[in-house]
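What follows is one chain in structure tokens, specifically the form predicted on its own.
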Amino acid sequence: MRYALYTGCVAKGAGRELLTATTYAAERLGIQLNEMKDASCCGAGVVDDDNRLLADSMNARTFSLAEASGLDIMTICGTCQGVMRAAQKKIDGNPDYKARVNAALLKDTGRVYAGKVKIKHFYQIIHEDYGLENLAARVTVKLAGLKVAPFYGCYVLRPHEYSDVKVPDRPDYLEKFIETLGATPVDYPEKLKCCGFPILMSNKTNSLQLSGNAILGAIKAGADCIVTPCPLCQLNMDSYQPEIEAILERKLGLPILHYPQLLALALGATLDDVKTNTHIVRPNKALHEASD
């Protein structure tokens, strides 16, 4: 299996250790990536409320580039995967806003989007192509004992058109994803719900008092941590976990880990192996135990 990775701009910065565990765990699955260097930033969704055909046309080059090397586009941030496949179905959707596209990007750049390439977020590829049968046979570490809740963060299920999640409305990816890993998957209501870093240079109380609501409800349904498959969402509840203490008034602790460190512990990674070091909220006892 082989992928063109597209690390997103978090990977690269204030979450370094999400491109670390994704190669880690990659390379004990036997998934080879080819890491875009040359792709541009995804929009965020921020590019295409100014100007959607420049954000589209962004997209469509990072399209047409993996395009050219043959390959599918895995992606490692959940709000890059929403951004990059609304674009794609705008364009794909509209050949007169495709040809419109296409022209910005042959004068600008040379490259024609075909629109042959699938984007594809590293859950969805474990669970859809990888399959979890053979995910199963591969943990070294059974996690077992150790409580998770998942988040899945706005843009894996909204809007529900442009998804790639069957049933976004009842998600059950990281559920299972959780369970096959040897944990136990934790259910409570705000893991639907959004973590409010949309908002958060606009209204910042407001988006920490979102991300306090999702934590307070993990740790209410007895969870150890959280895992999510969306970087924004996840520097959003850890980075900003003492500031939420302060807003809620109470202490909170719980740690917040991406998708592909849960992946990669399972597959016998350590903690320092996927840099849990750089985490605000460090990993508790429970987490410890879970990963000896």
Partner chain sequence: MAEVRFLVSKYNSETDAKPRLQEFRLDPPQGATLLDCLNLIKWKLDGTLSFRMSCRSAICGSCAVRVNGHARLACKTQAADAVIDGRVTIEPLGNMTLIRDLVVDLEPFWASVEKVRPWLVPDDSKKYERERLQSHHDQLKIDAASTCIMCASCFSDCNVMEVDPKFLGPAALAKAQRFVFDTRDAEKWDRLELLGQIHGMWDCTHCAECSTRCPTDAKPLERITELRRAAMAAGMTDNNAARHVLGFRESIGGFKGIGGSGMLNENYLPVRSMGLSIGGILSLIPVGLRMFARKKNPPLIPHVIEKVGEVRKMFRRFDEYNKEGEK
Second form
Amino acid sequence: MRYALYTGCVAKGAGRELLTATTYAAERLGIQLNEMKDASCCGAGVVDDDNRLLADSMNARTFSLAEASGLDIMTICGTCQGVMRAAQKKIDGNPDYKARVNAALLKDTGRVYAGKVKIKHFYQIIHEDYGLENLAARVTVKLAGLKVAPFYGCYVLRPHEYSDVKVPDRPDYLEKFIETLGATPVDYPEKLKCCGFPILMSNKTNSLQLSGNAILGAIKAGADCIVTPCPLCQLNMDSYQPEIEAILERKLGLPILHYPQLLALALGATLDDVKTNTHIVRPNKALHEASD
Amino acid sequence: MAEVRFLVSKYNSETDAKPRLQEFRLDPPQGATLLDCLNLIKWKLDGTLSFRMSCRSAICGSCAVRVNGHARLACKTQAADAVIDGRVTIEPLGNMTLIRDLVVDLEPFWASVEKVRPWLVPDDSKKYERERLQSHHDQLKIDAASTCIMCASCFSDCNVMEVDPKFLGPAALAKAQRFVFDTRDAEKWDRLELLGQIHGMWDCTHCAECSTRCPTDAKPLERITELRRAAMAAGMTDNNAARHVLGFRESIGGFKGIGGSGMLNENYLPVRSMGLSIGGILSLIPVGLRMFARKKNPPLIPHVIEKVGEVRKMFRRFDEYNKEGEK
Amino acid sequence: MITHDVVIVGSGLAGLRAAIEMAGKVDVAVVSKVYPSRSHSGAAQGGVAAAMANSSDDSVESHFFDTVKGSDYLADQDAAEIMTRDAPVTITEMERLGCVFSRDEKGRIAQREFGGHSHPRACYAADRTGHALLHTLFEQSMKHKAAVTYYSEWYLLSLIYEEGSARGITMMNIRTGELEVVRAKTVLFGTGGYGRAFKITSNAFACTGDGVMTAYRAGIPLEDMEFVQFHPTGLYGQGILMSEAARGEGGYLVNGKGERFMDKYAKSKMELAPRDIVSRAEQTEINEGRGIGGKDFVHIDLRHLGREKIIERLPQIRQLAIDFLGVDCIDKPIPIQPTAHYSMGGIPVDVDCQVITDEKKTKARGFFAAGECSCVSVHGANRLGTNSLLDACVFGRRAGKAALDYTLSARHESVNEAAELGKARKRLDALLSTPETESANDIRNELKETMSNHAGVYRGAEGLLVAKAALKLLRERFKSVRVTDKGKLFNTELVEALELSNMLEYSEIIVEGALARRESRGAHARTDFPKRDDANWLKHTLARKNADGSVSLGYKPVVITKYQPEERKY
Ligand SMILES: Cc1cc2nc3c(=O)[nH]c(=O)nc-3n(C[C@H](O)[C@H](O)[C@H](O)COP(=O)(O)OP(=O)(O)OC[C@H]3O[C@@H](n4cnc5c(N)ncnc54)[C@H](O)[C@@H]3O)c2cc1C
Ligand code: SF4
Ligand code: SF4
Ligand code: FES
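Return the form predicted together with the partner chain of this protein as a structure block, the form predicted on its own having already been given.
Every component of the complex follows; first up is the chain already shown.
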């Protein structure tokens, strides 16, 4: 299995541990990754707030790069996945629009997006291409006893018309994944909600309140940690947890893991291997115990 | 269909401390909508069950409730499509105070809509004998927003609304789009100004609950992005969110002769967002230091993608893209 | 007691249009049992008529004639002339207020064909014209919020009408259960129609003739109640409307044998013949065994219009058929049947919407009515499609102007608050303390069955007599109807019981009027008197409530100014 790895910005910036964990896990699973060094930012929905055709064309460029390499794209960020899938569906669904995108793309880059490439998040690849049974066979460390709260992130779920998740109001891929790793998924009301990251710069209180509600919900449900396929959710909930604690006026201390980190732990990585030491919230006792 | 267990929220604010789910068993007739089922429950099993409804054809917006946790029009939902493991849960809309069973206090919702001055302010510089002209193309720009039926489904499920009751909310913003983009309206700029304020269009997180729940073509998130594009195009960028957008534009595509990196510059972005606000920049310091201490801070020399020239070229034609995208 | 200069009941097109006319000039209150944007006007789909002549050489004259002909000559021609003359300016005003109309290639309001109209005259907003108009007025109502007091989700209980003058109303706050008396110099009803009494109906649950019956109980006679329009394209089983736009855009009606049967009934107009004719054609096909699979429906086939046209022009229709029957009209015909749709009859008013109280056209002081609850009569025995949104807009506007003039020179008259509250309380208490033996649902279902079977598209003396007897029994049973909810907050069971009492009573008036009218005219089709009879029946019915509760019928002449009755051919 080989994919064109689309890292996105965070895995190259404030969330480099994500890339480390991805590389670790992919190696153990025998998934080959060719990093797309020439791919641009997906725009994160923000460029779309500025210039739709540019945002979509920029993504079409990324798609055409993958097409040229003959590989499908693997993303490791829920936001990148959602944004790129939405762009692709908008382009594919409207021949007139596709023509405009391609005209612009051709003019500036000499490239054309054909419409062949598949874009999948790491989690989808595990589920659909790799298979959970296969994964179960590779799990070396059963994360038994660890209670993990799944946090999906908006972009892979909504709007439904752009989502690849089968029943986006009742997704279960993270739960099944957690179970496969031997850990226990916990349910809580906020698991499909927004982490607030996109408005962090403009309305910090609202943004962090949203993350805070989610963390609190997970804690109330007895979670030892949260796992999320979106590094932006991770960033908001982890890096800003001290501020969140100030807003909620209580201690939280809940570790927030990237999806590939939890995966790598189950495949034998140590906490250091997946660089949890770079997190603001350090691994707690439960995480230490489970991954030992 | 087989018998279905309907778990319906019952509550009377005069007598009950909190709502409870009551179970009703019903064998919905072929083709029955959830509104048909609610009526059957009311007419045959429990006359005291209270909910709003009128048109039963998805146009009056009265019958929105939460079905299995998410806002929907009862009259537009086939019962068969809502059953999960033999059950359907029906609860009142969220983000509003409950009055009775499935009836919530809608006043905050109407108040939010009123805040955007949702009426046409015609440009009356010319006297018109007949209707004003508006091209089919221009009319289409406001068509989607004008399909809103004021059902409050979006308001109910909006994530920001949950933490900020002062947020304008999706329906009000969709309604506002309808006037900002109406070629007959004279107040486009004032409107954008108003919407650009705190609790306005920039406070939406893109959670997309609104567009997902909206039973019409109004799809508020789409309208919100249109409003934001209009504000950006008009250069109304004197706020953190708009500067954040500029930060993206500049760090990916370049700025004043400095080439962009094709990627986001996570060091530049927060600082750019704060504009010239000293307080804003100071507020970034704790998290910055914290991340630095954990070696989590983004690399100081930004990562530049290969073949970045292509992307820079695209951004140099920013305005042309915008124009072409308008079509 | 609350006091306002004017109290308007109803926040549909008629009520809101009147309110805007008066806003800021006198102290206006608008009472409605639903929030304004939820009024039934919003459900109107196909269009609103006006001789704008945007895509043809249409004229007011032609619109006037089509309306009179469509009415089977029962329309009052002075009123029909005013409506058609005021139409273009009224629509232009709505556009100026911001209504989002569909546009033609020149940027003008687009217009399309509609049944019974000789020119493309229906201005439209895709197939949600009522929604576009209603929301425009709803927007205006927010603009005028400081000048108009809205009582939304309040239910009208009675009209205070003494010595020939309206003095106010009593109403119940649905949300809290509290009762209130509103004293006003002027009362204006825009309370909508009464189509809910039939089994298959396009009408919203709210269309229960409350205003009409409130006036009737206060001593006002009702005009032409026997004329109920059946729309030919109700979604099978539900009655939900598939707009006439479906035929306007070129849809075919097809029977069980695959024939476009309209050529037997209206060779030149085919599917675009007026509604009464098309509904009867369908009913005849069904009655004679040529429904689809021999059942009680036929098909409307839109497939030949093509995907693009359907999606652009008829999006809502397509969605309704998908949502309610799981049929996508792009690849399948839609099962349809006639559905009760519009109430031609109502509160008699003059051309300025002031209520008249007898055959001599004596005016009720301070009482106005407009829209579907009123009978001006512009629609006579059969309303043309798109003429009722127009009616509501034109006469809402006129009512506003006339009521404003009236109010400016009127004063508040005395109201005995305690007595009015006492009466209202008594009516509610009676319902809340009945022996609780009868199910409202059963009564309602039997009522609808009775009305559809015996007072529907076709009527005969025999059936009408059966209906009369059945209604009497149902009203008797209603005296011990069960209202289990004794609470105050949002007691919708109580509201539904009140609505049912109205439905029962007006059904009786429909049946009495239909039984008496021994002819066929427009929507009133007697199997035993299949011909129109101008010598004896070119007149409006006026039904009045006797002291013992029974109905007595009187008649008032039709105003004929220009067009002498002739045979209607399409
Ligand atoms: C499905 C459908 C489609 C239609 N399509 C068309 C069309 O394409 N073109 C056309 O010209 N016409 C059409 N019509 C007819 C047209 O919509 C109506 O005749 C018109 O909208 C009536 O407007 P109105 O203001 O009189 O009443 P409504 O809009 O019905 O308003 C009645 C108001 O009275 C209030 N009310 C009633 N009872 C009480 C009470 N007891 N207490 C307090 N308030 C009360 C209600 O709350 C409401 O606000 C259609 C009708 C239907 C059913
Ligand atoms: S996308 Fe924005 S407006 Fe819509 S529900 Fe989410 S936060 Fe609210
Ligand atoms: S935008 Fe959509 S969900 Fe929100 S009120 Fe309007 S129709 Fe309902
Ligand atoms: S009852 Fe009107 S929208 Fe459902």
